[in-house]
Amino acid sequence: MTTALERLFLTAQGIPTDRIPVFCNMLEQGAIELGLPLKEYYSKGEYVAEGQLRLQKKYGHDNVWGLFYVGKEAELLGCRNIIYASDGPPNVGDMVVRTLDDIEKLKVPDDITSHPAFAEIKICMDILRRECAGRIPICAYVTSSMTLPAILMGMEKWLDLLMNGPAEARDLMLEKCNQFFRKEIRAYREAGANVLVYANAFGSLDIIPERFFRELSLPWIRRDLEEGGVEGVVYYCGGARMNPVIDQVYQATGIGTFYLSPLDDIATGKGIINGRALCGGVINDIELIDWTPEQVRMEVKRMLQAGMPGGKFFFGTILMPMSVPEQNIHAMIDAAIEFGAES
């Protein structure tokens, strides 16, 4: 029987297999499976790992996550307050960088793996590696140098600094975030992650003008990835469109996987990639809240009909809200498995 990891590897090589890989990105749903409030659930690596393992067994998709929540990266850089909701992802409640002077004071840990905020991540990753290694892809989430400042200082302040300067403060912020990124991606690889989702909202023209992308964002993408290489790296723009930048990113980095936005036309994205990399067709998981199971099934079928010709294609979600009904999750994954097996 083909394992999920073999399925992903073979598909990336353009080799036919039993069906396309199906990636389903559920985080808070793990707390539901364990019957825990989110604050308690995210307090222990054992809980997060068990939640991921139960979800994968329940729904049959092809991946598990070592990600707790995006604010964990801010905690590694000094954030002391995370705000927990009852029905959604936690948010950063303490901006690490409040003034330009704080950029100079920002300290990147010498060893991320010894930081207290990484301890529970390490426990989670150890469990996932023990249970899934060689069978199921283990995903980690790493935020790009260009996007991480928005988590540390807020989107509005970062956009102002990015667009208006001063350039010295902007570049120092980017340099420190790049130092952190390199250490973080190395730590996740060493912990057992073999799929590394490179989250870069500022790698889309939906967020910044093309000139800024060419002159600033693209060079920092290169710098982020030049040390560790692109093995296992997935280009992801946080749900923003990437079709207009795929060719430039590929030419600059050779990244092997592009995780399209629900706003991207799948056939167009496949055409731009042109067999050079693996392409992920991504459903609009907000719509999953209100669609009927039959609507979900038909949308999955439409997406796979657009993306499967020529191979090197897989199905995915963005980040599924807790309010998506279980019947719709089952309908989505079952349809992707069924239609993904058609030649």
Given for the second form:
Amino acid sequence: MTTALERLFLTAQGIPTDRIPVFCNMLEQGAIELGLPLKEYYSKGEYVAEGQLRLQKKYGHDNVWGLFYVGKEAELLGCRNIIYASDGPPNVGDMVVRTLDDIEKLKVPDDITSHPAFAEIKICMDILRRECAGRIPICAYVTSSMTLPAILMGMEKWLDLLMNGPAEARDLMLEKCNQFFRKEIRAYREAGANVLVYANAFGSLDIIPERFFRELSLPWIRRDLEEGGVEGVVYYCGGARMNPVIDQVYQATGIGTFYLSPLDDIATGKGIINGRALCGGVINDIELIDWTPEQVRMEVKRMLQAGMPGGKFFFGTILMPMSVPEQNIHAMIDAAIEFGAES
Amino acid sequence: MKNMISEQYQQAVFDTDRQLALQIVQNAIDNGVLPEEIVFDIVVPSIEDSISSVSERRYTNLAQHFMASQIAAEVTEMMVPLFRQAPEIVGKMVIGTSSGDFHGLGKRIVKGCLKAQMIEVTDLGLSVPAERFVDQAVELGAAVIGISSMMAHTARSENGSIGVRRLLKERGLEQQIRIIVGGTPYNHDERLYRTVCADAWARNGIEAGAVIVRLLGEIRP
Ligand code: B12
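Swap state to the form predicted together with the partner chain from the form predicted on its own:
Below is the whole assembly, all chains and molecules, this chain first.
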């Protein structure tokens, strides 16, 4: 039987296999499986790993995650307050950088793997590696230099600094985030991640103007990836659209996978990629909260019809909201497995 | 001349060039254009221009919305004290992010756009409980409550728009106060505003102005 990892590998090569890979990104749902409150669930790597494994067994999708929540990256850089909710993902509740002077003071740990906030990630990754290595792709989430400041200083202040300067402070911020990024992606690779989701909302023209994309985003994408290379790297704009930048990002980096926005037209995206890379067609998972299973099934079918011709295509979600009913998760994954098998 | 200034100003805002936009305003003042004219004939039309589908300048990214709002608010703040007469306020509203939500950017953009349209906005801050939205609206005499949410669970929470609606009903305030919502979950699902019992939603800060003016109009006899 084809494993999930082989399926991904073959699809990326453009070699036909039993069906397309089906990614379903669930985080908080692991706590539901374990019957734990979110705060407790996220306190231990064992819990998160166990949650991921149970979800994968239950729904049969083709990936697991070593990500707890995005705010973890801020914790690695000194954030001490994470705000938990009972019904949704935790949020950063304390900005590490409040003033321009704080940028100067921001300290990137020499070795992030020895940072206490990484300890539980490491435990989680070790378990996932033990249980999944060679069989199921293990995903890690690494935020780009251009985007990380959004959780270190807040979207508002970062946009302000980006657009209005001063340029020296902006560049120092980017420089430090880049130092962090290089260490982080290396740490995750060493811990066993084979899918590295490169999260770059500020690499979408929905967020910044074309000129800023060319003059800032693109050079920093190159710098983020030059040392470690693009193996396993997935370009992802945090749910914002990417069709207009795919060609430039590919030319600049050779990234092998593009994970579209639900707002991108799938056929257009595939046309732009034009066989040069793997394309992920992504469902609007916020709508899954209210749809009926039949609607979910029809939407998956529509997406696959748009994306599968020509191969090098897989199905995915953004981050499934916690309130998506189980029957819709089943309907989505089952439909992707069913329709994804037709050639 | 005012047309030319307006055109240059609009282009500078579209290009997210704050320095140039402020320079254009300064030059205009130096050339005898009145502060009232700057706000009502240049700044406000530039906000309208950016939502008008006939304009070839369609604002497509968040940074443009952010800058347009920031520049509009900045210029308005500079000009209002120079008015010969205090400007007439179109209406009052309160705005905040829903309980459990710490994303303040959407709110800030909306606020900036509304300022230039002479809507008096009181910012209630981040993670505002439903009760506080209503109490403050009543206390300040605001006719519109604006609720910003960046996450699905905070948009749908009982302590968000749904809670505000319940309180308005309980206290018999539905005729006097309207609810407008906005934020990412609404942009992903255009019917969501009804699910959460709001009266309206807007896709961005620039459209919000027009919608709020409409809501205020509904309330006025
Ligand atoms: C940039 C971004 C990020 C950045 C920065 C986040 C931040 N602000 O701190 C990063 C990459 C760090 C990030 C992280 C996360 N994100 Co995020 N992110 C986005 C993205 C791409 C844009 C969101 C944003 O900040 N927009 C800025 C606002 C201002 O833009 P806007 O919504 O267009 O605002 C306009 C309108 O909505 C309107 N408006 C706004 N408020 C109001 C109010 C009123 C009254 C009116 C009338 C109008 C109005 O006017 C605004 C201005 O024009 C969206 C996806 C998308 N395509 O939108 C996801 C998204 C918001 N993120 C999401 C999630 C889940 C997260 C995380 C919680 C993930 C996790 N599990 O850890 C983390 C949380 C991080 C934290 N804060 O701790 C989800 C939320 C949906 C959900 N499932 O609940 C989204 C929708 C992605 C998705 N589809 O899954 N994210």
